[in-house]
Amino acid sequence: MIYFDSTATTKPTKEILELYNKISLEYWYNSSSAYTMGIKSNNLLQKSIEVVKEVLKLKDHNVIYTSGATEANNLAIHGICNNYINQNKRVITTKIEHPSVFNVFKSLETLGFDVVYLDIDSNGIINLNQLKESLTKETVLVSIMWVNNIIGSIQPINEVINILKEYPRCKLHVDAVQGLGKIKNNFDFNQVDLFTMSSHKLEGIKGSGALIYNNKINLTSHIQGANQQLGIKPGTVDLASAVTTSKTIQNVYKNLDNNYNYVLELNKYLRNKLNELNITINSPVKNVSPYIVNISIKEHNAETIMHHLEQKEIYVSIGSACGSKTKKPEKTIYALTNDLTLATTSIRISLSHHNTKEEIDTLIKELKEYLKK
């Protein structure tokens, strides 16, 4: 089996699975309980938080463990915007956000918010001048993903941070799912008001992730309950999920450089091989994550190609796993190319440090065979 869909999910490591089971069996107590084992469980929770803050060099941020990035993004955006419902405040995002951000902003339109969706250029990068022109004193939130999950474009987060310094009321939210633990950040996480991550993208456990936000922010919760996790995500904490999320972050940062350099070479090799075929490479060449290569093969049904490769035990994606079954034009590709055909025939090949050049050769061979039909 050849797996080229690590952007959608990854196989958890044996170490992480064993740690999850260990914590579940030995620290199954409620970490909110006042007796000894509850206190010990809470101490372990606090230690896991400190691990995240240490790895990411955070000073004034809280860590809220969630069921993944979808929940974390919702908690972040609603946590800011719930303070301004029906006040005609402006919020800004991009046309290429993950559905767990994009669809939240669509819902904000119905709650009285003035929503601006930033365009992207031919390299998949936002126009910073458009951002500047869109900012007003009524802007309360800007949400821009770090690395796009469809084409891999890397947004200029550091420049966005500097622009927003003139608007201290406005908060910056970053969906960091496809960047954190994979590429080096050229910005300081301490200068990002809120950011999110998902463990299963990094060989961790599914159903686990985190919202990390500056503790000076007045973040409200749209989930009502007790006071666990600062009241932002009330309910009994899954301690095993929290501990393994922290361990996952710790592990990927230990190997970030080696994995990145290896995948970068794979990316170059793959692109060279793809250039032998009559296809369009949608992923840009510059300012892009090497982990994602998006292509379109005109006059061929992307889903048919995906299933052809699947029969050969080669797995690729026809878009975000959260939206691939909708059979609609891929909005990121359409925003990038303004070409409906490219947007409806796109295939995402995502790499990991487990892939090899031999696997790429097999993929290219099968694509060539298919295109001969």
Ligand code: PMP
The other form holds:
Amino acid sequence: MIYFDSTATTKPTKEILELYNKISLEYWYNSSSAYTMGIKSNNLLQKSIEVVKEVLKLKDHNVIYTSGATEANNLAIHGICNNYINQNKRVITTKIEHPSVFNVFKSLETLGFDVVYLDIDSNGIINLNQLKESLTKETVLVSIMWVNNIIGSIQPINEVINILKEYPRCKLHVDAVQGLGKIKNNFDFNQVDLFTMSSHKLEGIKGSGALIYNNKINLTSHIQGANQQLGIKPGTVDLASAVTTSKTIQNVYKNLDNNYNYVLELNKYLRNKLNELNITINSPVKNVSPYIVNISIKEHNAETIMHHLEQKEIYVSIGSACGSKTKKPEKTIYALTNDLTLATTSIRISLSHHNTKEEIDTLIKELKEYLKK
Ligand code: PMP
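Same protein, different condition: the form predicted alone was shown, now please give the form predicted together with the ligand.
Now the complete complex, all chains and molecules, led by this one.
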């Protein structure tokens, strides 16, 4: 089996699964309980938070463990915006966000917010002038993803941070799912008000992730319950999920440079081979994550190609896994190319440090076979 879909999810490592089992069996207590085992469980929770803060070099941020980035993004955006319902405040995002951000902004339109969706240029990057022109004194939130999950473009988060310095009331939220642990951050996480991650993209456990936010922010609870996790994510804490998320973050940061350099080599190799075929590479060439290469093969049905490859036990994605059951044009590819054909024929090839050049050769061979038909 050749897996080229690590942007969708990854297989958890044995170490992480064993840790999940160990914590579940040895510390299955309620970490809010006042007796010793509850206190010990809570200590483990606090220790895991400290590890996350240490690895990401955070000073004043809270770590809230969630059921993944979808929940974390919802908690972040609603947590800010609940303070401003029906006040006609401006909020800004991009046209290429993951649905767990994009659809929340769509819902904000119905809650009396003035929502601006930033365009992207032909390299998949937002226009900083458009951001500057859109910002007003009434803007309360800007949400911009770090790395796009469809084409891999890397947004200029540092520049956004600098622009927002003139708007102290406006908070910055960054969906860091496809960047954190995969590419180096050229910005300081301390300067991002709220950001989110997902463990299963990083060989961690599914249904696990985190919302990390500056403790000076007045974040409101979007879910009502008791006061676990500062009341932001109430409910009995899944300690095994928390501890393995912390360990996952630690693991990916340990190997970040090696994995990045290896995947960059694979990326160059893949792009060279793809250039021999009559296809369009949608992913930009610069400011892009080497982990994602998005292509379109015009006049060919992406789904048929995907199934052809699947028969050869090669797994790629059409659109994103989250959207691949809908046959709508891929919104990121459309925002990038303004071309409906490219947007309905796109295929995402994801790379990881487990892939090899031989696997890429096999993929290219099978694509060539298919295109000959
Ligand atoms: N944001 C981005 C950029 C993603 O790629 C994903 C996963 N497809 C998510 C958010 C949602 O993550 P989760 O599966 O943990 O809810």
